[in-house]
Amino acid sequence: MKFSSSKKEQRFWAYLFLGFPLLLMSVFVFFPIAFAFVVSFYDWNLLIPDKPFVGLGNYFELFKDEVFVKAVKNTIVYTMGVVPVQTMLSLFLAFIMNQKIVGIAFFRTAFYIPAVTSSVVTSIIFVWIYSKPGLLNYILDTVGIDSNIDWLTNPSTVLPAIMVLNIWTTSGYFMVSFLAGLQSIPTTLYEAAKIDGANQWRLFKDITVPMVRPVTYFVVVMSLIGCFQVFDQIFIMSSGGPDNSSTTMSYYVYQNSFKYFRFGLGAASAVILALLIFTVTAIQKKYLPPDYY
């Protein structure tokens, strides 16, 4: 039995189809983003009725206000210092748990509950992990460290506190997108580099590394888009303090758009930052692009 259907029948179906995912994108996605970027151009006060244009002027301000230039620097030290660790402990772990181990789904499911559990929750924990009566004091206390500082308040220590529990959130999930990529290396590859006298280093150098280049190019294209988006783990454990030294451009949009009602320097802020990601973006896929690992 035959079935066929005219061309204008099948373009119907088709936007009939494609129509409503649009339509939802438009309104949640599309129609913000417009909106956004219209805002950036007024004085828009949600405490003010008068909403004067302001043209370029919240770019000038922002340009001038030396939270922001601080906040741009804390977002890049934050994502230089995360995504290069997260990368490479991921890829290591799905090597690890790619071996034939003794209980090897177990170590699979603990390495990634950290990536399902709530990033408040596991935020709220490291709190108290970090804090000066905390699990990590007493730690090193215990192998003879002499340390009574609380890891939050301290300018110095506050940043990387939260790089370190990002990349222990994080490193679980990614290592699910390396394992898969390793599971489908195939194994002649390794039983004949072995035959060569290959040791598991050059086996890891010289085929995994290599043969995983696309995984690796979504690992590090969405970690630098996580990095430069971290706001939950900020706005719990540190409020971007203590003298902003861990406030990122995320929370520098949410605190001038939802603490002072400023939106039009909030949206500017945002406009500055999703251009900052796109760039970023362009060019690791010019420059590093899948095949350059």
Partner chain sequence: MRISYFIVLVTLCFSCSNEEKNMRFSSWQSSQTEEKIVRETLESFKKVYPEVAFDYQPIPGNYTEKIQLMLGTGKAPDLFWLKGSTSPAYMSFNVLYPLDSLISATPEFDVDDFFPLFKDAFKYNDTYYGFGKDFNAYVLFYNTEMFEEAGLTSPPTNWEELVTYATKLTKDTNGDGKTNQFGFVVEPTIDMLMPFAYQNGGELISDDNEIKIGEPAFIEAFDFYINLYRTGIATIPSNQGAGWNGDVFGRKQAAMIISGAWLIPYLKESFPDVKYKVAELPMGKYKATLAFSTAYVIPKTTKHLDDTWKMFSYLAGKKGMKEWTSSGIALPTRKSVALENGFYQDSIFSVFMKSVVYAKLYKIDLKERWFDESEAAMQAVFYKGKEPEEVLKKLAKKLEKYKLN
Second form
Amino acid sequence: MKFSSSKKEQRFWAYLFLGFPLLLMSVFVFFPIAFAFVVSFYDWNLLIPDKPFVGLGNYFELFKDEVFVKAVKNTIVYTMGVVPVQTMLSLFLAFIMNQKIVGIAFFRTAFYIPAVTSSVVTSIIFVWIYSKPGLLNYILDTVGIDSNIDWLTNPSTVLPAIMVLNIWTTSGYFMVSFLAGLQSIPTTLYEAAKIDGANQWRLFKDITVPMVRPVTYFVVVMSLIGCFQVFDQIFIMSSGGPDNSSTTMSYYVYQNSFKYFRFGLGAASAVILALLIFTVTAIQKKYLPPDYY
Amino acid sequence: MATIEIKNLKKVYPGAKEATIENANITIEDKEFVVLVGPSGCGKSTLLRMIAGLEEITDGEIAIDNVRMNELSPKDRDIAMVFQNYALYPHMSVFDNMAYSLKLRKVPKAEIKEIVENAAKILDITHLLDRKPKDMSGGQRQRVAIGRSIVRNPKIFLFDEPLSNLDANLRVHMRSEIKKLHKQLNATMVYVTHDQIEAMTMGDRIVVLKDGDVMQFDTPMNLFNNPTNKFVAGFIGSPSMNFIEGKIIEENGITFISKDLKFEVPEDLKPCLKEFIGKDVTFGFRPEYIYDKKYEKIKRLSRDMEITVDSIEPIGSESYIYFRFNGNPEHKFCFRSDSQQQYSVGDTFSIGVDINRLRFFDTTTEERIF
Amino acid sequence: MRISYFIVLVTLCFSCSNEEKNMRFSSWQSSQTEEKIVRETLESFKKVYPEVAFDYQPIPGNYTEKIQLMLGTGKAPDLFWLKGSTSPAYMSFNVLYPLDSLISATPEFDVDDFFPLFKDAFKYNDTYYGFGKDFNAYVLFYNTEMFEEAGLTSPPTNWEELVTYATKLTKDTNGDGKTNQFGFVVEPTIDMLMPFAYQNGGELISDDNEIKIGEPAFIEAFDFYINLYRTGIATIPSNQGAGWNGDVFGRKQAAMIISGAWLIPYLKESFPDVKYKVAELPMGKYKATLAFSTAYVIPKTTKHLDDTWKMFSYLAGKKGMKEWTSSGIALPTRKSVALENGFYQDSIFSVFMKSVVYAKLYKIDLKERWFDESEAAMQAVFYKGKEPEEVLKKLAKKLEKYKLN
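After the form predicted alone, can we look at the form predicted in complex with the partner chain?
Expanding to the full complex; the earlier chain stays at the top.
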């Protein structure tokens, strides 16, 4: 294409248009990240003017802190539990949603609603569901399982309970992504495979799963990042308890920064969380790349 | 043996007002190459897919070798299909694409290798076995798709407009390749196309479809020379047959009158057309059988018809002359002329139609009278 | 183009500077009633000091975090509420304005009018930094209908009676095999345990800054407390699907509850048919209870000291406090106001006033994290079945790290 303006003029406008979003991002994204990184090397209390440099002191303190170690463990357990289940469930749901079943529009909506509902609202509802006289125990009772516990105050069930909640809420969102991916798979591929002798399972395994690989990659990455950062549900449902059984790294960052006035320590733990996410995503890119051919 | 018997076949899509296939009755013989042809939306692909088992049958029956197929899934019918967009598995190599069906049947690895390599040899794609579909041209991909079918060694091969996505030269080349394959494999083949030339050159017999109805099921020559109705007459042959709608009246014996022409019906036709006095008929005459009275002396021609040349399309070996009759400037017709004759726009001269090639159709029923 | 830039800049500058014109007062918003009374009290203040221009900016949510951020960025309100439990941290950070000189210059403020417990509540390093606007204390609420049914005519006065009464009051009222009325309801939080600890002669941290939570006196109190739950005569809110013990009491699932005066309007609004009376906490070896107070404080960086002090001395002074507490929403920290408003005569509020005499202030001189660590310890005992001795000893070691100096 030939423009009537000179190259210099084009360049000016290009930079101008790039400039604004770049400026916004610098102020709201890049600068805070860099600043947090710097803060992590100081004993930074917002209310005390004296902010001494402590080098790696915060980092050392983190690893000696029992609660931080617990938080890391909880975060990893949480992520390793939620990501695979969420990915597979949402793919499976999308596969079903793609079939011509009666009332499919209703199911599609029903599964997607939790994804667009505020996480605070769903958390509050689930606090009740998980409570001792709540819906979950009631349902288990009617099918004959006697489970008279408060799922959120029992140290061994609190994290799984929140994991299940998250799987349920976010699967709908990823299901939509997968659905879009599925619908871009040409039906003739399925027909050719059917003629070649594939049954439903084989169709799923040999056609659907490989063809939807780019979406899978996206879902896994987003799921990983989301899980590592889980905060809302912890904040509302369990406040990290009981006895830090459900404290995750982002909750730890929040507590230390806003409750204990220790921004330096909070920043250090945030940096470690970021490094963790980076590493995992990099590993994933290497061993599970998005291309299917 | 692989015969296909289609009895009273009907297909109605749920919620559709009209049937996509209406009461089709076709018997395809063993080792026959049958082409399903018709304009867009005539139902030819639907018919093919019903044979394949990819579409539900609303009514009627499809039987292969006298075994009812209606309830069987595609994989149990011993058929193979080549799709218009090839439908190759993009994430598998050519070898794996071809081997897939065998793998599903748990055929031993060594045997798979042998079968696939054989098929590859037949189609001359041995050098492509390790490639992925995206690294190949359209023609190569089509051959792989055919190879995938060959490997299955099915009773029946089905082709759904396989050459539509290829360029003209390649299409012509592939047509003969497929015909050759038919001889080599000696199998029953059902082939769908919208291109009537392709149909005419490839089919042993052709099914002409229109709006879900089978218009005629016959050999190419029969379709050309003895079309059962106006649609078939107009569909087969390029350029298509000329039609003039008019009436039969009693005048000088039996006369055909229309806006463009008026002439006394030739003797041979008088008996058939007698009962149509007072009725609407359509006069049909192919461009191939129109002759310039000045030059054609041998054939028995009809009476002179005065025409004026409207436009000329020279295609090399011959020219298509578009003309109108002097009586009616609106209606255009075509005839094929030896390009040696030099015509210009505006020329007027007389033409005649080979009497043996005149056709008349009942305007209301569209059935051929003569 | 250039002119519009200029206009934008000027407008921005103006709007920036405008902010600092009036003094600002902030509080949290826990209920509509509370806000109404705050505004009414401020109106009265306006009548007395019409020359003071102020903006009341209540903070609807995340109060502590917002105040912290505002203090840190130098944009704190000139006068704000500070919870007693967080005050040690703030005072140690040296962000509040020392009030000594202002007090001596305002004799009507009459520091000695405050109850001894509240007079020095917000003193740090011998300097005054704030004064409580009101107070609340833990007392015993008991359901008179349930008591009557169980043949009890008066509330328990000591630990043994607490146990026997609670046992009598724990029953299965609808014959489904499950207990649905408990004698008592406890919460697995440290502040609910502390009255018992004090009553047993224990304490969390001594006056000379020694961690005493791992000592036998505290452990014994915790043993007593947890056994109330483990023996089944006390329930906890989560077992009833309730958010706090007030809910449990309101739903008539417990006969006795330890709570503050905030329970009164809550019951009136949500569970008006519960018939109850209020009594002092049953005593252990000693009489003790916990008292809570929220202070008015002024940030060091205030630019409107005179105006702010006027409002401070009014609201925390006799007149302001009189109006504030006359609604019954909270109790006065000033002796004169208590007498004037008839708190000693009221059947319910007199109990609170009596408790003030032996109450201990809920104010722990440790870094903020002490609270979450203690809660984790409580949860370990209640939800993980650990034993108080082991847990408290571990906690004591941890708390060593959070000493303030």
